[in-house]
Amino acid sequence: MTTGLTLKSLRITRGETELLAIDTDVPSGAVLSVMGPSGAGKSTLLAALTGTLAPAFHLQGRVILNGRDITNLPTEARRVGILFQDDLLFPHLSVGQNMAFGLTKGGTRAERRAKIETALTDVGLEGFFERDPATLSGGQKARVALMRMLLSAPEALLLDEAFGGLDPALREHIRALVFTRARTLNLPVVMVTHDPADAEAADGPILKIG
């Protein structure tokens, strides 16, 4: 089977305005950054691949994720994972209670629970699981909505300005754990940014746009 994600003849229209044409692979534990001014498509892009793409626009080609066509598929049917610059937590909800919404169905109860435990003692937040998520700084909330999303089980991360809220400091921290998950667990990246220091550590092609 063939792995990794492939935009085939990709061509985002709107009306007559071509906004975008890509044609590439992103092989498994690679990262694609893409980058372009304000309006160029960037945010068009992953929701095309979401599945999200407003009805005032056309998309031509095919999107085909680990050997599947995922082209014209329900966005929850997809297995493709995003982070945005915002975190979107729940405020209502612990922590644990969050991250609850990224598992995959089945299992008890006890079960679920140890998977959300044992998701926040890997990436050090171990006994979070009660708090709310007002107490935790922005690296925390950032691992939170990290995880939250790896519980679902992508099979594709897309990052929408995942790191452009972070202090400079914090921003290399969270950007090398996004990027050495999602090559442990082999999934092709797509990164939309401004910032020149996340496609070099990103450490794979660039995509320019507009």
Given for the second form:
Amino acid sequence: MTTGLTLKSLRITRGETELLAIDTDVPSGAVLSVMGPSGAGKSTLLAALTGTLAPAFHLQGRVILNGRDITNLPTEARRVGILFQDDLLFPHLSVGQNMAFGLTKGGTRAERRAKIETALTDVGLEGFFERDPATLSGGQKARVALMRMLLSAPEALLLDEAFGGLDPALREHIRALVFTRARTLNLPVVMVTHDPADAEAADGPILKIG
Amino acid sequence: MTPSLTLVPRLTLAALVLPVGAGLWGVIAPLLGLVQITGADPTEAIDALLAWPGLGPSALLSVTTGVSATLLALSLVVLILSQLHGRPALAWLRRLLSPLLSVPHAAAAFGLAFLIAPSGWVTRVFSPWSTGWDQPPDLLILNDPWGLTLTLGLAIKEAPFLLLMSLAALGQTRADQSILIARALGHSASGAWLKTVFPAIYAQIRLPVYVVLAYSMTAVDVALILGPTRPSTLSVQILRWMSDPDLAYRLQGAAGALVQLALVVGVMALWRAAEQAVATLGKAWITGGSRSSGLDRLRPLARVLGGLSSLGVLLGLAGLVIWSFAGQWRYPDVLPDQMTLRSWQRFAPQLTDPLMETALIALASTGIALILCIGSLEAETRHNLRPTGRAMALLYLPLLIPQIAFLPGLQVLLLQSGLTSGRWVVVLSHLVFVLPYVFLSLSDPWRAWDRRYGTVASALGSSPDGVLFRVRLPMLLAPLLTAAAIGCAVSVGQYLPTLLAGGGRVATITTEAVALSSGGNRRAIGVYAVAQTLAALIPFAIALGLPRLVHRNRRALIPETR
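Structure of the form predicted together with its partner chain, given the form predicted on its own:
Time for the whole complex; same chain goes first.
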């Protein structure tokens, strides 16, 4: 079985115009950086991978994840995690409840709670379970969003300008954290960015579109 | 995915359009002889209507009171906005007027009556030291034959609605920049507003203005309380015919409803033509080079009139409260000799049933409306539907077609098909008017919700239903409750649908309160009108308080406090 994310003759069109055409493999543990000016279709590519492409667009080709054809699966069945520029922590849930929303099913209440506490401790946020996400700093929110996503046991990771909202010092730190985690878990990563430093840090193939 | 979800938008439109359509059919069909009503002959009914000497005067009253009330309300709003744009006085007025929007029409009308009646607060304050009156003056202020008090009552109740609709429209225009540029070109502040902002605003509030026009021409409860009696406005007369035990009058009422509909449509067409004329004159004014430097002198007038119109409702409500607690209260004393709970104790037993009925009908119609609106909006999200312009116009249909024009038809149809009118028919008839307001209130926050939250939740493994119930609805708790409060207030205030769809057998706090208007027992009216106002306002208190309680530790979801 092939592992990793395969974009097989992927072609996205809108009406008669072709927005992008990609044919590439992202092996497990590798990061594909997608760069290009705004409007080039970077976010459209990620929408195609999460299954949230607007109906005006037409998708051809296949998306294969660890041997599974996920091209037509609904978002919730793909096991593809995504981080946006904004943390998008659910404001009506506490930090811990946000993580519990992501955590895969199973386990007793106590076991689930323990897993979440461990994940929080892992990123230096011990004791944050009951906190209101609105009271967290930007870096803390980014770490919660990352751990929430990882607790859902994704098989691939998508980054949509995920570090764009952070100030430079923090940015480097969070970026390193995300890449290290992805590598440890052996996840294929597709990162959309307009910052060359992101692509450099990713240390992987760069795809320029637009 | 639930395929049935795509049916919800259609169901919603059906709930809006079917009752209106059926009602109009019920008015027209018996007159054309397509439906037989036992004991009533269409030709005779039409002849009887035309032979009724009051037809001309009452039709004229409908037109004069409706058009003047709309003109007054619109002029007041334009005056306030053009003179007070960006000033603290406008923020003040907005805070003062917003809660007035949900005060039921009947309660506001009673309050105004208590204020300006010959024995009302206004003359009490000035008597006897300045007027010399020891007795209430013998003046016909309430129910005056020209409908002036009715016009005033309608205008001050409709002005807050137009003001808030205009303020919402203002948010979507670049008013501040336009005014800045116009002022840099030498125009006065209010002239700049009228010349650069008003045209864009009016285009957006045109439908609400037509709603006010249709409502003001045909309102029944306000006309019963403040309007002329011999003849009354046409709508009141139609109601009288529809409530007559002699079934032959039902058909005469239906014929009257048709005349009323024609009047409203005709006046709307004339209003449309007048809009064109005003636009032509306005363009000449805008391009004529005048800087309208004197216009800003109207600013004190805007403050005074804006203040007076909100005071008219607020003091009126205060008057209702005081009358409900009043013991002995002699003229011209400004306040009663003593305050007592006697009136409340006396009327409390008979208030319980109508209040329960009111709550039941309001909760049922609002609940159905919420489910239909959430279903429609969610179908829009999941299936990438966008409502067409025509569908949005249908939303306004029940507000543009006067109640008195189609509700009699519903009653005729129910009668003719032998269906019992009753509570559930009333709920469905309220739904027709609750739905548009709930939808208009909910759709903006619903669509403004960041859909990436949904993407994130799905990517975390949540099903579409999970996203809806575990993420979107909890996040939208505050706007959902506001929409529900508006729905309840609309339902509580309904008079005519309750009366006609209920066949006179469903008694809500509103039908009971309006029924007191002819009796003149001020303490009873005070108690009932205060109870009616509370029934409409309590849902708003809940809508304001509950999110703060539920989300007390969730800063991002507490609505801004001022």
